[in-house]
Structure formats: C-alpha cells, structure tokens
Amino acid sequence: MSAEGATVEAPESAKKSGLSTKNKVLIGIGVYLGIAILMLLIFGSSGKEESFKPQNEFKLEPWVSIHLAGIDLSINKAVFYLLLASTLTIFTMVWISRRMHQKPNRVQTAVEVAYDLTKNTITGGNLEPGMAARWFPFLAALFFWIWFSNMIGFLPLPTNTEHTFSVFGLEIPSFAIYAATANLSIPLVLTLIVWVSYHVEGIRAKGFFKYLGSWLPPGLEDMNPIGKAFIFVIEAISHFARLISLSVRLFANILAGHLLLLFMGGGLAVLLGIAALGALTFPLAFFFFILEVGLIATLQAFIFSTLTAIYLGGATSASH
C-alpha cells in the first residue's frame, strides 16, 4: 500500500473509532449539569439554613472538665485526637519493630520506605552524621506523629457531641472529621519546641555570642557597624517569623482541607438550602478527599520535619 493510500484511510479509521475524548468529556459535563438542574427544578430551594453553623465543627466543648490551679486541663475532642495519634505512632513502630522479617510483607515494606525517608532524606540529607544520630529519633517521631494526626483527621469518628443519634436508647455522638493539627495551638506548640531546640543546639555548638554572630552572612567584614546591625535585625526577625510560617503552614493546610470537605460534601447545600447544589459539589468533595489523604497529609508532615532538620543543621553548621 502506498503512503498516499495510508493517509487517505487514516481519517476513515478515525471516524470508525467513535467520539473523541474531548467530546466525551463535554457530554459528561453536560449530563452532570443536567442532573443538577433537574434536581433544582424538582426540589427547589428551601432558603438559607440559619441553624447550620459550620464553625461549630471546630468548637472544643469539654468532655471531662478538669481545672487545676486556674489551668484548664479538660479533656475534649482535640485531646482525644492527640492521644489517638500518639497511640497509633507508638503502637505501629513497636509492633512493626518486633515483627520484622527477612522477606518483608507489604506493611513492612511500606514502613521501611517511610523509615528510609526519615533517616536518609529528612535527617541525613540536612544534618551532619553526629547531629543526625542525635536528632533522628525526634525527627522520625515528629514525621510519623504529624502524619498519623493528619490521616486520622480524615476518618469519620463519633466525636460530634453537639448532634447525637440513638442506638438501643443509647445517645451516641454523630460522626465527624477533625484533626488536632487543624487547631492552631497544636502546630504552634510543635513549632515552639523546634524553635527552642535549634537555638539551644546552635548555642551548644558555637557558644552564645558566636552563635548570634553566625546570623550575619560571611563577607561583611568591611561593612560599617550600622549596616551589620541592620542585617542582624533582619535575620532576627526572620527567626521569629519561623514561628508563624512553620505553624501556620501546617495549620492552614489541614484546616482548609477540612473546610473544603465540609462544604463540598453537603455543607454548602445545607447552608444555602439548595439540595441540587449537593449534586455539583459532592464529586468535588471526593476529589478533595483523595487529594488530602493521598498528598497533603503526607506532604505537610514531610515539610514540617524537613524544615526542622534544616533549621537544626543551619544552627550548628560552621558557616551561616
């Protein structure tokens, strides 16, 4: 067959293949919107729902009220998730370490990959060998704890005490999603521990005044004192800014993910009183759920622990 015959037959074979991918996508979107419009015509709008308050999902009502010396130590939803994440972290690591096999199964393989990530990429890639050996347990625990905390935050658990349902006469809290890292106080406490730790390590390695002097980059020997003081102040501000950037990054990403799931999963339809809106937003909720569980939860744990290793390495390194 000649090349000319092949070019003539190509369009005919394309015609026999049916609709193009673009047309299939457009048809799918059209059907999707058509279903939503049909639901809007059938169910209409019941008006804005004033009783539904999405912010109540993040309120921390005390489950067990405890006050000691004017300090509120009450057990609430956040405390429960803290304990749950800590228990899962300790149990998983201890359980896996006692059941290591020469031929690893899938669970052991996954744990070994995570172990290699924390040991070689996060710790070994940013710290000198001596510092890496000292801080690896902390960095690994930090990574796994944040990861577990983020992951269980996307599992519906009976923690919503504001709304209950009855089972054989027993009032049980309704299912809801919540994460301890979606409460700013938790990432802020973690950040304070990291912030104090790397400054202490820097002072231990270099001495107080030499550590402060290391905040100035090299090559400023001929600069006048006013210029050096100005750069030092900027560097000091950047260190304090880490308290905000490190904590808010984790908090904002997890909180935003939970808000997206809350509104896209039906909260927006309830809030506006438009049932048909749920048909449009629910597929988006599924997409955001996969994105949060598959990427964001792990990525935020990786970023937080990696930046911790970088701050520790920068504070103890010989140069700025």
Contents of the next structure:
Amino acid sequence: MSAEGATVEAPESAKKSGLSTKNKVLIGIGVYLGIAILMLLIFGSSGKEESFKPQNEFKLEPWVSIHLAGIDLSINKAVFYLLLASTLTIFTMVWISRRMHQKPNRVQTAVEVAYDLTKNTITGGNLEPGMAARWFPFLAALFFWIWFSNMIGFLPLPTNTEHTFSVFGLEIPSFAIYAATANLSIPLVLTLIVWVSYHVEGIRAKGFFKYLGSWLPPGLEDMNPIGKAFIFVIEAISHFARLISLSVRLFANILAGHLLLLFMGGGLAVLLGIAALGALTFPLAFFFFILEVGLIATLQAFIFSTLTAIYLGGATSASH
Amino acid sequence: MELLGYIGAIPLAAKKGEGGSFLVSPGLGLMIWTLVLFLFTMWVLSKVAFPKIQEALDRRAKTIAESLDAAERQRRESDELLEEYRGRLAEAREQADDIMVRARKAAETVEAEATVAGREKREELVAAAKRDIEAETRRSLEQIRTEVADLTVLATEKVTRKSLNAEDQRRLVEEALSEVDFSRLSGSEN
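Pass me the form predicted together with the partner chain as well; I've looked at the form predicted on its own already.
In what comes next, the whole complex appears, and the chain from above leads the way.
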C-alpha cells in the first residue's frame, strides 16, 4: 500500500509545480524515502527475526517417498517442477507442431522464432553442418526444457507445504514461486551430459590422443615438453572447470533471482524486523520480477545451450 | 583422473563446510529424475515436435520461394506482353496513318477525277447542244429556203401569169436565192 502511495504521489506533486523531469524524479525519490522513514518512525523495529529462514523456500521435502536400491527417488517439489516443465515443454511443442499453419498466429510465431534461434543461432552458428544436424535435437531440447523450467519458476503455484491455508477445511499449500533450475542437481546433470558428449565427439572426430593434443592452443609447436605438459594441465583444469561454470551459472542465476524476489517481496523486512524496509523493497520486487521473467530466464537458457554448442564445436573443429 | 575427483568434490566439500547447506549439495535422486525427464523430453521433441516444425517451415520457405519465382515469372511475362502490345499499338498507329494517307490520296484522286469528268461532261453537253442548235438552224434554213422558193414561184406566177415549167422554176429560184444573204441569219445565231 505504502509503495503505491509513493508512486502515485510523485507525479501529482510534479504536476502541481510543473517542474522539469529531473526535479520530478528527485521529488519522487524524496517522497518514496519520506514514506519509508515515516513508516520506520510509526512502526519502529521489532528486532531481528531468527525463526524465519529464507533458504527454506528451497528446501526439498519428500512428498511421495520412493526408495529404490538405496537411492532416494522421492518425489519432492523439484521433481514436481521438473515433471511440470517436461510436460509443458512436450505439450506446447507437440501441440504447436501438430497445428503448424502457413499463416502463423502469435503463439506459433513465438515458437517459430525460438525454434529458429535454436536452429540457426545456437546450433548453426557454432557447429559444422554435419554436427549441427546430429546435435540440433539435443541443443534445442536443452534450450526449450531449461526455458520452460525457468519460466514456470515465476508462476505462483500451491507448492509451499511448510505453510498452508484452509479452504473449506482443505489444507492448501501456500502459493509460492520456485524453480527446478534453482537446484544444483539439475544443471549439474545437464552439464555432465554436455561434458561427456563433447569429449566423446572430440575423441570420435580426432582419436583419443589427437583430441587430447588438440587441447593445447596453437603456436606451441616449438615449446619444450615440460612447458607443454604444464600448459596441458592448465587446459585440462579448464575443461573440468567447465563442469562447475556451466552448471553453477544457471543454478546461481536462477537461485539468486528467486532469493532477490523473496527478499524484495518482504523477506528482508521480515528477516530484519523493520517493516519500513518493505516500503523500500516492494517496488523493487516488481522491477526484479520483470527483469527475471523478461530477461534472465530466457538469457540463461540461451547461454547454457549456446555454450554447449560452443564446447561441441570446439571439440570437433579442425583447429582448436 | 585425480583431478576429476578433486573437482567433483568441490560441491560436496561446500556442503560439509557450510554445515549442511542443502542449496549447493546435489542429490542423486533428483539427478536421476532430471536425467530421465530431460532425455524423455528430448526424445519426444526430436521424434514428434521438431521434424514437424521443420517440415512446416521448409514447406513455407518453399512456398515463399515458389511464390517469388511465380511473381517474377509473371512480371516478366507481363513485361513481354506489354512490350508486344506497345509494338502492336505502334504498328497499328502506323497502319492507321498509312490508311489515312492513302484515303486522303484516294479522295483527292477521286475529287480530281470527278472534276475532270464533270468538266468533260459539261463540255460534251455544251458540244451536243451546239450540234443540236446547228442542226436545228440548218434544218430551219432549209425550210425557209423551200418556203421562200415556193413563195417565189407563187409570186412569179401571179406576176407573169405564166406558169413556168419545173426546170425554169428551179433555175429561177436558185438564182434568186443565191442573191439572198442568209449568212446574216445564221451569223446572228452563231
């Protein structure tokens, strides 16, 4: 409420005085801060909240317990989101592909643009034609699957079993936003598939020793063997570092985005026990939400699949 | 391969280091779920969705290419047609001009011929009229001459009381008539 007051008041005061844009902005910020300070004076601080643990939003409680051969295959929130993302990906893509028209509607156009992005930019731009044909399904599936996983992460769904509300006696889990890709396990598995795939492709294209030799950057032909070995070790480490960089980039971006929304949407105010802080952070939550949905979700799916294509292309191209 | 173990241990080490922070610890069960669901999604997409989308896009690209080709062909055809019509139009105009010239010439010829014919006709008519008049004049003179002769004979008889024989009579008339100047009569006619 206070945030709305601040945003509404700013243009009104500016209109009355007929000031320049710069002054309008300054007055807007002043009113915004003023309301926050006013709220701080009225409500004060209730001290730090110790019981609230924001990270618990990402805790995975088993909903349906399944244990097979000593492995915990329980269906939890992350598995539910994965199922949802997979179903949505398959349903959308198959549905669109079955009713492709010569004159596309808006949804078909959007899917076509995304398909074109995976086909020509991600796959075609980084791989030789033969490799592109072989790896296109993988790269496109990677892009769409991660994209859908990221996007449904911003739909509030009744998944928070820690807190419930009652509707006609039914205990409904609270609506919460969560993303499967905000778990390290999921990007890590995808990264492992990518990592194994590009090494296998590299060995297939060049042979085992030649492939390892191609890790060395060009221009080291005259170097002594010890130097070469040293460079090789560095290159080998860089290959293993890709395991972390690729998986953590996706995981950390999505997790950070969700944590940011959680804090801005009131988590920070609750955590610190300063209600006035909510007035400051709440408008920012909208801003970050739009940023996450409009940019980060798509960008991270794009980066993940593009880097995969680059790794595959790098492993198989003639000159490293 | 020791390196792999070292790198792989980093997330696990982080898990132990941060006192059981579940955020950065991968779970084997979830990893298996991910693998299965991703591979299944990829399989379905590559079997069902992608080929159909590609097919539709290829078909559209083909249609567009064909439409462009057809448009280009039609344009060329219409250009040719236009060129042909322009040629024909010029030809027709030339022919029309030619016809006009010929018609004018023909009209002039006809006019000239008509003028000549008219003149000839007129002259002919005038000549015919002249001939008629001359003939008529001659005939009148002959008649007058005869009547005068007869009258002369009659008058002479009355005067002389003597009838002349035919021979004398004729001679006398001829003598008398030769003295009469009829040329004045016919001269006034001319």
